[in-house]
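In the block that follows, a single chain appears as structure tokens, in the form predicted on its own.
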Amino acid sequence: MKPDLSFEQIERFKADLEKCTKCGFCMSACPVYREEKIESSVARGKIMLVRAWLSGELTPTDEMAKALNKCTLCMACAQSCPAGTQVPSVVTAARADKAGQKGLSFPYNLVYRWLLPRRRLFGYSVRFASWFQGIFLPRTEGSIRHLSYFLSALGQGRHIPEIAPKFLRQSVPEINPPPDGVPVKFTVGYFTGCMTDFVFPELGQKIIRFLNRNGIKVVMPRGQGCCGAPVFLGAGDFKTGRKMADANVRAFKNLDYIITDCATCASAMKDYVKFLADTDERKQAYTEYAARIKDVTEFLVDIAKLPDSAYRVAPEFKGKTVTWHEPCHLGRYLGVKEQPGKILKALSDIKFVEMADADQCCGMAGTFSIYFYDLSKQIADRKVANIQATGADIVTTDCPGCQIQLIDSLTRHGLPVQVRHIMELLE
């Protein structure tokens, strides 16, 4: 007898589940399979796994959950699939049905359901962690600390930037107008994301100043929270994801554009309508919300249409050789590929060198790198080799998550290459 299980989310993406012909084109594209050479790690293997689960041949065991989690959602498989199978959607749906049947394990249930949706409480928790970071942990390089014991579930020996002494929302006002005498061309909402708020506030400050100088009024709503990517995409907790999505929609309801400096946040919020819209009201609200979201480089090039003369390199980076890492969520999910290059090529005081396989996954992938840190390092090592081959002094990107992965990877290899967000390069 088949078990009485709910497959509500998988059923929504059954067309993609049936498209897969097991041709194997995904094998050469998948960053996980490239390292492991295990069938359950590649897209077609996951499709077969979900099909067996749906038919009742399998039940959701820990091993099956591990196989579903062992996916970076980079979309390389979908890009290479002749049939156009959107395997990341199937994997996300399967994670949701698994979470509905089995629940979330500790401590992820605590973090995802109680901390992340409560921005202020989450901030206090991060601040508490920073005290331990400062008291007990040695520095490694610059503002990097080595988390070998504390927060082992997150750190696992990872070299990560220290938590900022002052969060972004504590250091800038909610409304940031252009300087006196500079006319307002646009008013935008700034979705900061957790990493910019808590780890890279200087990035957020620089973005606001740059936008202000170019006639853009920036509103940073205090009601915004986490984008929800770790919760609904990573853990499959759609119920909590909807609460987080609704909060963000409310926070930005009266603004024409919503800009982000994080490709992951942008793509996750655009995916609210695909995964979380369970009512007509939510579908409409999420659709309208998604239409206003723009990556910061996309906004500057396509909406604000700033001239090349607006992009001047910051003095500390003049004369440096710079290369570019394209985040998976920026290129494959958002379709933002040309805009960062246009900005980099406009900077006359740097030498821009293109990297081989610039769009190849770095292995961060949010919760993937927490569950499978050793595997994420193997994926990142390929990226490090490509960075090293460029001879670059600086590798720049457009995702704070990728920044952390690249910082960790380059530090592990002892390479003196700086990792910077593309907006940090600008004067």
The other form holds:
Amino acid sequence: MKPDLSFEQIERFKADLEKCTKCGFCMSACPVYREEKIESSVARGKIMLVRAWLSGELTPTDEMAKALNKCTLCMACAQSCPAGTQVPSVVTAARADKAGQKGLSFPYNLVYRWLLPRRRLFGYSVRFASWFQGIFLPRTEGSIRHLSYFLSALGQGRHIPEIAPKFLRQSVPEINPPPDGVPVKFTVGYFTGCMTDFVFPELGQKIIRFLNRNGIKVVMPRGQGCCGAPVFLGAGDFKTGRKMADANVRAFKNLDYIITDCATCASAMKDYVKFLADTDERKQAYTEYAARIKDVTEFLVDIAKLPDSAYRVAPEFKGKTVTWHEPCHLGRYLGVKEQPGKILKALSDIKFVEMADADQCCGMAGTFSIYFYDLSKQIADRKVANIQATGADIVTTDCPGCQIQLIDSLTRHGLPVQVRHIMELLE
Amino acid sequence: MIDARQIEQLRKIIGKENVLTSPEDMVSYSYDAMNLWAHKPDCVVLPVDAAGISAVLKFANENNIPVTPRGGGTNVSGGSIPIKGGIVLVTTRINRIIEINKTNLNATVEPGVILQDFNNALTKEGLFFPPDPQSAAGCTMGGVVAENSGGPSCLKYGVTKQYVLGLEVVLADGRIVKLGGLTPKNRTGYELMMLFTGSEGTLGIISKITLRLLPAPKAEKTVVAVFTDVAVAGEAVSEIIAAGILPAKIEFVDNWTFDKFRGLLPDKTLDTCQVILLIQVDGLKETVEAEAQQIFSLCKKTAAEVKVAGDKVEAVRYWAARSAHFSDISSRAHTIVNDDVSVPRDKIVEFIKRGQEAARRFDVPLSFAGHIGDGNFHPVVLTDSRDKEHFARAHQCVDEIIEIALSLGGVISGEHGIGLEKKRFMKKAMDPVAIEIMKKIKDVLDPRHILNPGKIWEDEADET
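To test you: the structure above is the form predicted on its own. What is the structure of the form predicted together with the partner chain?
So here's everything in the complex, that chain up top.
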């Protein structure tokens, strides 16, 4: 019997697939190749595997899936590609066609198709799983094959913050106006990613307070859910991804701006149109949605145009040395490169030190770090060395995913460096 | 063909995590940076040290298994393609920078270090390793030496062989031999290191390299000049050299890749011109300023547009556009047939004119680019291997360009090596006695011909 060989998504990115000339310029850029040093790890190798799959020379075996999954989608290859090949798009599309041809394996199918799109239920599952965090979950060194719950799997052997006792959505109202006497200059929607909602709710509260104090009314629509990154980018499940995208588009319907504190969520949502727009309506809705999404630092610097005096460091961080890790999704995907530095430099009571290779991937990359925890740790070790070289007390970033990775890595190395979201630094 | 038992033995020899056998991995090691050849190996081994290379070679030699050495696999001559199957031995996991010594002005590195990583480490120390193949972001030091790599900077600074001080090499039978040393002067016996420098993996596998370094130039300046005609540009190059200036690099690209310069140079110029010269001078700040001005004035006489890059950022953008040439050309055709001839500098203009005439005669698109300053050209014919008739014409054109280069006193390969690509020209390009000596050397070092078989020599020679 001839297997179902549909390359619906790859076909959409065929130009990228064909652009690659195998020159190998991606080799010194790729964080995975840097560790593994095998051809199937690097962008060029993945392109060649996908070509061989399309030509029928290879089939979507577990090995193929592994090679496709072994990519942090950090975009460093695309940045150094003289032909402009968008390898992350090809990898994402290939994951989708692999999922289409072979289906998702248990338990990912359950988690992605059923649990993640149901925000409240997902929250409770996470809470339930958190009870067992550290009791039943062994420290594993290999890739984790049988995780029971997506987020709790991050806890396997990792030093991560506990699941918050109270989620953000349970602790703040839907509408958060500025305090009395402060006029409303902007009204924004606040997209809280899963991490902020479940793990770092105090970050969310801080962001809302900061925005309010500066005349920005914050709406946190209850209908919002997961951005979908692990589902459509990680697992290639575009069908479920569309459901999640549609829900978010509905939730933020009448808001001028959609602010995020997570670069991954922001860029995943901006990519709805690239990967998930299967109809003209969706294309239009996703395009219009993407235009309104702003990273919080981008919004503060470029749109709200707050004066330097608006940024004051919270008392607990006064006198500290601070460095900055640029999330891949912030710099390379959203193109937000200068704004965080502008805020950090405006903070007069800290010493800001730039880190070498600040824009290199930390190795988190969502599902990647669950599939390949050891590899993820190796990538992170280089980041840790760069952080250590700055002598900073605090490493700050703009993505709770990166934060978890940095906390885990610094703790593993026994380093007393705090990890903070850039917005946490502010008073 | 390797059997399952032999693969099991290889796993025992260097660890199962360093032996790859999946169909996916075999595809991954079947190609280089060209589309002209592909052949899958039977298995891939990635030793982590010289002892590992030695153990694999000893085993392969005893069992008559072909071994194709590979670094980054960014070569363009077919050198790393396992054309006879067998084992691909990849050195990328042997990748420490062992020492960078500022006093001795040398560095010792392992073969799997990526050239760009090496350059980054040297920059921090204010040091400089001049050879700069355009594949620096992926190629490895072992490959740089085994291919005797060149690049733009070779105009002033020479090619890799001018920088090799010492090598550790694993021979076909597994013996590890140390050659050369740490000092820039060394007159001990024959220059055996030079046998392995440029040997394309046919004589041994390089496991450690000591390189001579230079202090990094204090300043650089880039001049960009656009010409309406390739021959006029060639004359400008001659004038620069005649004026007693030796720039670090004089490069050129033709209008096939002008798109990469959009936004950097006026559209009107790009639309009407044929060739861009990129010239970089380096040295002390004062010298560099004066030479850049002198070059500016010389080019001004015949160029449609001349600019001195205002700052480093602008210069980097020009050079990035130049670096993108090969990949840009490659992406414009299904198949490209690339050439690497080198001609004496006083024959540059004649060579270009005759090359263009050949392309017209064979009716194939030809892009000229390369290191015009030292006469090393990369003419590229754009074709499609699926169109047999066109593909044949493309090959005829390239063959003729090689003949032209030879007739002008040039060589068939300036820096890419012979590999699979140019072996059919070897007899024409080399003295028969020299070929005989080379074959005898091969027999001494690799009597069973397990190392990179099918390369450099024509097949019948390979089988003797």
